[in-house]
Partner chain sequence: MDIRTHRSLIILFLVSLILLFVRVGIPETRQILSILFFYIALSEVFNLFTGLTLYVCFGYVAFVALGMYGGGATIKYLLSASSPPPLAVVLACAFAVAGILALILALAVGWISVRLKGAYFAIATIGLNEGLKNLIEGTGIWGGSSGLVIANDLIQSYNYDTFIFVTSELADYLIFTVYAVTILCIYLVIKSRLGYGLAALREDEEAANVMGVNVVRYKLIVFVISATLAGMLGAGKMIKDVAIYPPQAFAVSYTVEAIVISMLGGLGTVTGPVIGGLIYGVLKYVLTVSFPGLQLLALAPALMAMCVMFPYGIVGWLRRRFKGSKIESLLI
Amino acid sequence: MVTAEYVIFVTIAGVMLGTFYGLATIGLSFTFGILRILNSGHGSFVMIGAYISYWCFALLGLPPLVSSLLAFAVGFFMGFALYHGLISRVLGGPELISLVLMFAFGIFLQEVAKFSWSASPRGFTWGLGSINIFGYEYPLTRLIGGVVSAVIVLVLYVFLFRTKSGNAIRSVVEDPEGAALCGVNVSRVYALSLAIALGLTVASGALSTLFVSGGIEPYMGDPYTTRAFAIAVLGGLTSPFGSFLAGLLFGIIENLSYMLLSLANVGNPFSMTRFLTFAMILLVLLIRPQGLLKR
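Structure for the chain I just gave, only that chain, in the form predicted alone, please.
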């Protein structure tokens, strides 16, 4: 028998998972909304973050919350290097070029990871106990991961709307030529935007180990790419905060669907959960094709 307390517990767990999904997707929307670059290698950057979290824990004993700061720094540097090395050369061209370029770069990262660390799955467990929610135990690390993800998104909001650099980014989104006439260095803004986007993506990979402690391998990012594109389209492909809201919705629907399918004794409920989640997204897009938020 399903009680109201259990439904609330599953919903709260879905919100925590959804905040991570939202954070992991924001970088994708950020890149497309500002640079018009489709990062089809998105999941490979999540994979890099998961490996950073693993090695920091295995070699230095650092928990994922600390290694996520290092992961953001690595992603930030990768964003600057990638912009000046590759992206600046195709910026303004057909979006298909950037799609293929980022897909190829994602494969490059996967193969480098395979060469460096082998294809064997790795994992680790960092536990802080659990918290009782309506009589059900929920891992405290996941709760912290969800809260930290939400705080990072809040910091991003403050940065975009309360700082000079954030105003410069939004002005470039509105009108690059007009922003340049007003003294904004558009190329620098593009580089900073890509650095922030990849920094957030790699940091989300480090935080992913709080939700899934195993299965860290070079090709683990492919499901994240598929999920991120679906969430980004649902939220509004050019809206980072729409992606965050869509991530919350995705996490809630995923958890509730899994609960209902498990109670109904459906075979392989996890696969069916993914099907139902994407079906719900299609229904939402039929009602609101532009996504949850337009910008």
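Can you give me the structure for the form predicted in complex with its partner chain, which would complement the form predicted alone we have just seen?
A lone chain is what you will see next.
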């Protein structure tokens, strides 16, 4: 039986999940908006973050909140290394090359994870209990995950609009050549942007363990890739904050559609939700290729 309270509860849960999805997607649109490179291996960076969170908890007893900072640092470093090692060599070349390069890098991360930590799923529980929303139990960790995601996005906003480096990044988005003429080191901005983008993505992977406590395995990133693409397309692909809002929307849609699919009893709702994600990408690209949230 579906009551109004239940729908509200599902929506609130969707908002929390949505802020997390927003954070998990921001890195993708950040990279595409600034470097014009589509990170086709996006999900693998989420997976690395989840493993960092797992090992920090299992070995050191650190909760995901702390390990997300470490995850950000790891992603940040990876971004710099990746930019100077590979990306800078293919910038400006055919789009196909950078797409294949990032795809191959994603596969490489998956295989390294599988080689080092085996393919069997792992998980851990950071038991904090749950709170009561309209008579339904909601795990406290998810609430924390949603709020922390929102805070991180706020920090990014302040960085982009209130600091000198942030202004440099925004000027490169507007016009790379013009920015270079005004004395902005465009190559440094590219490296910094990729580092921030991957840092955020890996950090979101660490926070993902607050929502799904199990199922940490090398290929867990693939659904995140599809999802992030759907969200980024909804938000117009090049705008990080558009992606965040689209993520919020997507979290609500996903939760509600899961609820409806379970009620309608058409097949396995878990798989069907994932199929609908793909169908949604095509639909949005068909109707509004510039994104739902852009004018």
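The term rigid core refers to the most C-alpha atoms you can superpose between the two forms while keeping them within 1.5 Å. Numbering follows the first chain given and starts at 1. Note that the coordinates shown come from a computational prediction; the quantities given were computed from them, not determined experimentally.
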Once both forms sit on the same rigid core, is the C-alpha displacement of residue 284 at or above 2 Å between the two forms?
yes
For residue 19, does the CA position differ by 2 Å or more between the two forms when the superposition is done on the rigid core?
no
Once the core is superposed between the two forms, does residue 260 show a C-alpha displacement of at least 2 Å?
yes
Cα displacement of residue 274 between the two forms, core-superposed (Å):
3.8
